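Quick heads-up: it's one chain on its own, the form predicted on its own, in structure tokens.
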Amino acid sequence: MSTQEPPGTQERLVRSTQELLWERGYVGTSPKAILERAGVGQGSMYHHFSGKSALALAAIRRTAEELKQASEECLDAPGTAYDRVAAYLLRERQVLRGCPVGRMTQDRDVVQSAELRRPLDEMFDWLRERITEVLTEGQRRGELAAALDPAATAATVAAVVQGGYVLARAADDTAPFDAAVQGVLALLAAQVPAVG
């Protein structure tokens, strides 16, 4: 039986920063809190990173990449375009915590830093493009109406998810998120030609 080696210091720092950014945002994430969460000494952060901003950038990049991978698992799955977009919309999420990437866009310090904002922009650009590809493929296969605008619909899907997070957090209830997802699924289902 092999024992898994515990994560190294750098990994613990990045993982702890990911968690803290999701919970507290950039301003609320102090180097002290990162070190405490990671269980490492004071010099460890500066041994691996030039400072809080560099560590935050590594954490934001990692979070964006993980979200991209989770989304791609749904969008690249077998099935119709509707099935794949539905899988993305219905995948398991911690709705009341908000989107770990979307929450960063509400952080003034992140948005004002082109470097920290870049992974967020890239993630959302990729998501809209990937959903557009899935919908375009569905149109080519006759699964979706020719009149559907894939790019506008992809933007709507992304906006519904992000807006659903905001509404759910405001209500402290997942129902608004679930209703938003069901609404966009109903709109998309109306674009599926009747088989007859």
The other form holds:
2 protein chains.
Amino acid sequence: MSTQEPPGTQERLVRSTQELLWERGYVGTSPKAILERAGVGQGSMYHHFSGKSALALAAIRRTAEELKQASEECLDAPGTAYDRVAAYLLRERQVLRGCPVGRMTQDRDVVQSAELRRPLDEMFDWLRERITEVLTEGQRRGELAAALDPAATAATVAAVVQGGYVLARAADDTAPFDAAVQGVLALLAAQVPAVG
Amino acid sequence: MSTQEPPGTQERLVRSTQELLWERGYVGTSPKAILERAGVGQGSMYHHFSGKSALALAAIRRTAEELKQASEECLDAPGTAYDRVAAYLLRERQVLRGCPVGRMTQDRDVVQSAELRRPLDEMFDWLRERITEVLTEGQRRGELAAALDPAATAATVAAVVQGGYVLARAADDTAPFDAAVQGVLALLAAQVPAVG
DNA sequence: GTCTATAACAAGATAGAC
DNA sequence: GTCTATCTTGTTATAGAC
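May I ask for the structure of the form predicted in complex with a further copy of the same chain now, the form predicted on its own having been displayed?
The complete assembly is shown below, putting the previous chain first.
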């Protein structure tokens, strides 16, 4: 397992598609560009996949799964609920590139296809649910005010990250992302009962 | 002023482009689609505008200006700082269509063009600045805790809206948007000093 | 499995008539 | 100012050789 064989043709196609979907979106990504980046001919692509949308589906599923695992590493860490949510909010990101999953929600062809949208839906649904669990657990332990609504707050946390990307890309500067994260962290810190 | 003459060719072109950019983004919008929606021939478009990007620039500027005015109506209203920010967060939106300005930040060709990105930058910069002013004013009046960081909180508020759109479109459901808004409103309400 | 050739159509812009 | 060709290039897919 995980012996480092060089990736096969199919694998290279999926990885190239992941990169291009992140950079250019679904509409902006042509099969030709995928083939050039993967270094394979057109015949190979249509042998392994029925077309652009099938390849995009494989790539989107992969990207969503990778993002889920990276997020779970932060949210599953030891520490208080605040610490774990802070770890998620502060995890290393390529902010100006935007979110590889969130980006897809702005693509008409993706959102209008039930199949292509499903991985996005599942990923964000899982994320909100997982943050809700962490916050609920924090309340049980007395780390967070009982008045806090875990589900609503979880949606806020997820939205701050996705919206932070938008503000940062508009400004061509990561500062608005960092400010938005600091803002929600400060609001959340105020929900932590004072010690003693 | 504002006598209801039917819109001229140039005006129809700009409005059609605004609609299409919102629906399909820059890459997904073809001159042909614009012409068909505006009901004019190709010659008219290239007479009034040098090409697709010039027309997009006019449309983006218009959309940003319209959104700025709609936001200002909420933030300029009478009431406490909390009320005014709440009015902005709760203002009527076509959530599943996404933000017509924020949407553009996911378009490679837009973000990479200094000219096309500028209206987005100015709009969001103004928005954060304006919310910062409202929050600062609230602090001066004793309506909000002095410990609150107005600029960071303003970025959070703007990000929640933009991120809410992303979550809602992923879910094909406005619920995550509403939850994110309710979450940040509750966190903000906790910053309002108790009366008496 | 992988390649090149080719087809059918759309994008984006230009030319020139009216 | 507006219209209809026309041009060049790119997109997406298929065909058939190797």
